[in-house]
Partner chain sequence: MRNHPTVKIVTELDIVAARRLSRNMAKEIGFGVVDQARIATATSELAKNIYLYATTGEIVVEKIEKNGQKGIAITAIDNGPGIANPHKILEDGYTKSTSQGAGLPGVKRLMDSIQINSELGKGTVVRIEKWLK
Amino acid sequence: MKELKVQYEKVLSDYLLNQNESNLYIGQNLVRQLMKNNISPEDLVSIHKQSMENIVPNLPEEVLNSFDFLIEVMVHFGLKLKEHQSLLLKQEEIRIEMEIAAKIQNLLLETKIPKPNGLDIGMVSVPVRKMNGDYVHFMHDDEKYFSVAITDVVGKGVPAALCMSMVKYGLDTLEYANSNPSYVLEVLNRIIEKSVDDSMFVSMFYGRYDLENDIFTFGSAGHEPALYYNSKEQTFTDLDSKGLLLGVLPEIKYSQTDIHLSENDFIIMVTDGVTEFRNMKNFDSRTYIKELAKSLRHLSAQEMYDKIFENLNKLNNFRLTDDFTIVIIKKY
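Could you give me the structure of that single chain in the form predicted on its own?
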């Protein structure tokens, strides 16, 4: 410490005598030694004050007092700087962990779109954050049955992702696509109610399609109603099936409903991130999507989604505020 004080005073004295780039450069290099020896900002100001008193005798009292004031300021500045640096370090650690967790979630929840005979399927899920709170699960059995679950966890981030993993586990245990939607929802409800925190709830729309008889059977656990388009009548119907969110109460019964699909009929399943735009309060998103989908009915299911999302992005003030998931099932 004593050597550094002497060195600093020498460098400062040289600079005051000859204010040139060379002396300034030497002073800048001295910073590395100060940092290496853990010299705090307030200690550096104190060293500077002592050096000035030796170099310039009889400094005005006001100047000396200003150094004392600066020392006090630097003490608090140094503490706040350390807190800030520590916070930045923690934020970076969290960012890296979140990226790893998001990659793991993508691997665990990866969804392959099946290609059952007579159906055209399109889907996409866009997370608003790193971790996705929406999940789509498909099952397809021997060309007889095809089923789909579209799920939304009430919550965001890592807790929602962990809860979603539990949902996937529950769906995987069911194995077969011919299970009744009411039965599937009741099983998942018991699993989630026992396995996740009381503050976490899950909404789900579950549909099973009988490929031989073209019957779509569906049930819902507090989920956004799907949209069914009847091509013959050129009308939309909301597929609304009343049911409590999964995980609220253990012994809940869920109802199911059948509809018949004809050629060119289609069903649009969504999460509330598609229909609730908080920054567009007076915008009727469901009506807009119905009209848009009707005008795009000649396209494939995936092309329909692409155009729907493209047109939504063109709207003024459109901004995703929630995870955005659409599944389109089209009968051909």
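In this text, all values refer to a predicted model and were calculated from it rather than measured experimentally. Rigid core here is just the name for the largest C-alpha set that superposes within 1.5 Å across the two forms. Numbering follows the first chain given and starts at 1. Compared with the form predicted together with the partner chain:
Relative to the larger rigid part, the smaller one turns by 21 degrees between the two forms, according to C-alpha superpositions.
Now the other one: the form predicted together with the partner chain, given that the block above is the form predicted on its own.
No partner chains or extra molecules come along with it, only the chain itself.
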């Protein structure tokens, strides 16, 4: 400290004699040493004051007092600065933690797309933040049935991701793909209603595909309707089913509906991140997606979602506003 004081006084007096760039440069280079010696801003002002008293005797009282005032201000300024730095450090810690959590979530919620005979299945799920609030769950245990659940937690980020893990384990307990959609929704509603915070809701579209008879049975808990394309009539039908979001009330009953799929028919299931465009109020996104899908119908399920994602992303100026998930099932 003493040595630094002497050094500072020397550099300062050099500068007072000759105000050139090189003396300024030497002055700034002192900062590294000051920091190494843990000299705080207020300490430096004090060193400056003492140096000035030595270099210029009989300084006016006002000038000396002004340094005391500056010391006082610097104490507080330095405090706020340190607080800021420590918050930045904390933020970095949280960022690293989030990254790890997102990795774990990806492992946890990894979905393997099944390849049942006669069906072409493709999907994409892109989170808007690190953690995904959408989740797709497939089950295909024998050659008779294949089932799919597409879910969206109301909310984003970590809370949504935690809730999603529970939905996944709820679905895992069902074990077999042959369960009725209405039953599946009722079971999950009970689990979520019991164990999740009141402010947390989940929407789900659940479908079961009878591979022997090509019958798709579906039910919905407040989820965005799926789109069914009938290739013979070249028309779209909304696969809607009235049902409350999961987790709102206990003991809710859900209905289910059957449709029959023929060759080249397909079903597109989405989350609201696909159909909601925040920057375009009067845009009919469902009609847009229908027309787009119709023009792409000759492509495979994977090529179709690739193109749909590309188009919608472009419309959104390549800025997702919500988790984005599409599942396409094509009968061939």
